[in-house]
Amino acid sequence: MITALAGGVGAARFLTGLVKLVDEKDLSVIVNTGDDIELFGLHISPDLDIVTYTLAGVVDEEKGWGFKGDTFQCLETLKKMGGESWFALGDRDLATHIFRTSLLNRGWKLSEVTAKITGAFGLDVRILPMTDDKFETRIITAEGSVHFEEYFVRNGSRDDVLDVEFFGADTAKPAVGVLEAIMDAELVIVCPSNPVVSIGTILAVDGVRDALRHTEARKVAITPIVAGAPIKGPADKIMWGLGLEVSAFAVAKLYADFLDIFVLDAVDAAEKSRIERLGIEVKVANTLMKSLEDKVALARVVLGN
């Protein structure tokens, strides 16, 4: 059995190579929810939206998240109206926020609709957001505390980051699941995801981190950082304002309590042996997806094929 830990885009599109080398029905994907918000009275699950999509072959590849061919009728109309349209919610994807907020609302768990929507999408996959409970990650500006989503995509990650902060953490429990998909595993592996805002939110919740301290299970971690920025989204700029070198040592170094294998960027090799002195074994490989065979490729270091 193998466990990811996963944010969005860059972890969907390492487990569409993962997936061509493993059966669905023996991966679980332990899923960021500290990015969810609530619009228009709807929930809005962004990361394990992405994930369920890509898996499924309906995601829009070329911005790494809705779907693909999708339309913003609704989106442009309430515009009109006057309302909020910075977070673009396409006319399908509008479908799923619509059907999790109807079963949340009649008293179901995030996991049971969670479980719901991929069995819908034709997933094997067993998709599980890291807590049913109420977990929102704040950023910290100078112009005071904002939603995530608000800070990277209404703000455009513009601002400077003075702290983050992960309001629901000190009582937000694992999702039925999450717990036994660790301990049972023989490998789990760290998804190429934001080190802080999505890695980080899962290692936050109640016994995430101990069970990984404590598994059996080969732990492996990939890098989301290349040549000292990230691949995708605004990790360097949360890095560097929580104080944080903005390299590849950087997200080795926060997960080294743990972590057995680290995969290295090839254009990083020259931080292999700094690493290596964490206690940590150093693979160095192509980190970069830009084709499906890369992703398989990079499927096959972390499995150690």
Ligand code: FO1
Contents of the next structure:
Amino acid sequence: MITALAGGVGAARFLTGLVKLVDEKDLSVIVNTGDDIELFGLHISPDLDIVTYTLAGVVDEEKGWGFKGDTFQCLETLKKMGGESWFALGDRDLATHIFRTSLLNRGWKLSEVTAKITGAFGLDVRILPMTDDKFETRIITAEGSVHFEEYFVRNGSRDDVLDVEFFGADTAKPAVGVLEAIMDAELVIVCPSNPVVSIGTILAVDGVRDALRHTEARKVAITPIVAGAPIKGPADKIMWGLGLEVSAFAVAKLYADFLDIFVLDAVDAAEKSRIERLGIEVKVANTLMKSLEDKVALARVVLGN
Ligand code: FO1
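Form predicted together with the named molecule structure, per the form predicted alone context:
All chains and molecules follow, beginning with the one already shown.
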């Protein structure tokens, strides 16, 4: 069994390469739910949907989220009525949020809803929310505390990050199957996602870090930082705000208590020995995924073959 820890776009892109090399039935993906947000009374799970739509081949590849070719008539009408339209919810995308919310309102767990949705998209991969409980990533700025999506999308990552808060981390339990997926795996892959607000959130769920320290699995992380910058998203602003060096080394250090292997981008090869001194084996590879071949080649490096 292979288990991946995933955030949104970067992770999903890597996974499309991985599933070309492994049987989807052998793959479990534990996904961040700290970005989940309620809008118009609907429960939206951005990272679960990004991973699902991407693996189902229906994602808007250019944006990395939402449905390819989606329309936004509902959102435009909501906007006319004075509704919030800063988070672009497409007409087909809304079906997912309406369906998810209707089942949650009937008492379904988020993990049960997710299994229903991934099944509807014909996916054999097991996609697991990190928790079925409330867990909200909030960014602290001089303006106060804002939801991650408000910080990232509505405010365009404009403000300096003073701190990051995981609201609910002290009570959130791992969703059914999460700890087993880590303990029973031969390989655990930490996808190239934001180390603080996408992977750090998963690590903050009760028991996950312990499971990663104790599993027999080989644990491999792919750097989300190349040449001092993230490929996508606000990882630099968030790491900088937390006083972390914005580097591959700083990410490796965040995972050092459980990690075996770190896949470093070729442009950062100079950081290899520094990361090795953390007791982590380093593989140098091209981690920029411009084509499917790139994604498959990177997955081959991670699989070690
Ligand atoms: N990202 C944006 O930058 N702008 C958006 O309007 C936006 C809408 C959106 C709707 C559904 C969804 O699943 C994701 C969406 N995202 C949008 C992506 C999201 O903000 C981030 O990519 C993830 O939360 C970070 O992994």
